[in-house]
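As a starting point, one isolated chain is supplied in structure tokens, in the form predicted on its own.
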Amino acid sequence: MNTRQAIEWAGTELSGLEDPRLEAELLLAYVLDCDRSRINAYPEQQLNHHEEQRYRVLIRRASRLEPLAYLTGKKEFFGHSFLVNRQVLIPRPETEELVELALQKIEKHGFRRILDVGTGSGAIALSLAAESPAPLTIDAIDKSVMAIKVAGMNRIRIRPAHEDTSVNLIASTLDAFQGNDYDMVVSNPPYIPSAEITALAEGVREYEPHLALDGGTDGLDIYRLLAKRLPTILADGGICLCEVHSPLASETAELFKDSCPGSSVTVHKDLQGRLRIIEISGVRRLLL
């Protein structure tokens, strides 16, 4: 089987996907450890037995809607290649906008101590570390021990921009961090209402960890906890940035306004015009 024949066969096997040829080419490039351009430039290149068998296995998995990121074990995010597996949520492009906003706040206010809640693969924390020229201390927490292990592998691969920056990966819940003075709290928490999980795209529903998706009955469980804990973990003048479920953005904003009296709550739109990031500032510090 040559590359042209492989792509044609895979395209038929993946006919149920949105762009079967693209998926076929990306997976063949992964198997051959080359760029897509090389595949198209050399359509007569022969696959050896091992390559062909490996490709067939991946295509069959893809035909069952397993996400490409899990098939290749990696996902590009904010210019870096992150290792991923089914223990962590696949980083989304829209979350890059949260990182961009956080970097702006870090530069503007001179923030140095950051808490990343629900770090997963470490995409947010490690991107901040890699892109900020200032020395940061980032505590990245997740209740999943397996997620922290994935983040640990990514920490080895993605180095901070400043030699004094540290990213501490901790398997923990937010309750253990009361009494701290973080300049910024960032989070892309689970925010899908439990009843809506079954309506998610099959590839998401069947393969991505529900722990990172299910936000409880109304999707607001983690936000209630954050709103309750912010006065005990955020320093005076600190800011909290969270990604939100667009249909629940207004309810999420009201929750923070009610739980953090006197705070300023702003909801930012993403590049698609959807309500995406909630910013909470002016939270009154509560000493324990």
Given for the second form:
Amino acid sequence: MNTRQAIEWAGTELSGLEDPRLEAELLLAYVLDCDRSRINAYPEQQLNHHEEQRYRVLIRRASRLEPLAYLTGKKEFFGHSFLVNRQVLIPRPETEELVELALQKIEKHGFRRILDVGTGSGAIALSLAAESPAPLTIDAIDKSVMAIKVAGMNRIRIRPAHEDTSVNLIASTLDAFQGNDYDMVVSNPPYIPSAEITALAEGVREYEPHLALDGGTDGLDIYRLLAKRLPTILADGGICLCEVHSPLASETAELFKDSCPGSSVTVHKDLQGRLRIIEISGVRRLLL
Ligand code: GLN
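Having displayed the form predicted on its own, please output the structure of the form predicted in complex with glutamine.
Up next: the whole complex, starting with the chain shown before.
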């Protein structure tokens, strides 16, 4: 089988996908360890037996809607290639906007101590470390030990911009974090209401970890916990930035207003115009 035949065969196998040809090409490029452009430039190139077998297995998995990132084990986020597996959520482009906003805050306010709640692959924490010209101390927590392992592999690949920056990866829930003084708390927590999980796209529902998606009955479990804890973990003048489920943006904002006395809450839209990032500032510090 040559590359042209391989792509044609895969294209029909993947007819249930949104863009079968693209997926077929990307997977073949992955198997042949080359650029996608090369595939079309050399249509007569023969696949050896081993390559053909690997390609067939991957195409079969892709036809069952397994996400490309899990098939290749990698996902591009904020200009860096993150390792991913089914223990972690695949980082999403919307979350890059949270990183962008967080970097602006770091620069504007001279923030240094950051907490990332539910770090997963480490996408947010490691992108901040890689992009901030100023040194940061980042604690990145996740209750999943397996996720922390993935973040650990990414910490080796994605280096901080400043040599004094440290990223501490901790398998823990938020409960262990009280009486701290972080300048900024960032989070992209699970926020899908439990009953809506079944309505998610099949590729998400069947392959991504529910721990990273399911936000409890009303989708707000982690925000509720976070709102309760913010007065004891955020330094004076600190800011919290969280991604939110856009249909629940106003409920999430209300929750923070109610639980964090003195705070002001702003909701930012993403590039698609959806309410996406919630910013909480002016939280009155509660000394323990
Ligand atoms: N913080 C990670 C990300 O944004 C994981 C988020 C999650 O698992 N809910 O990709």
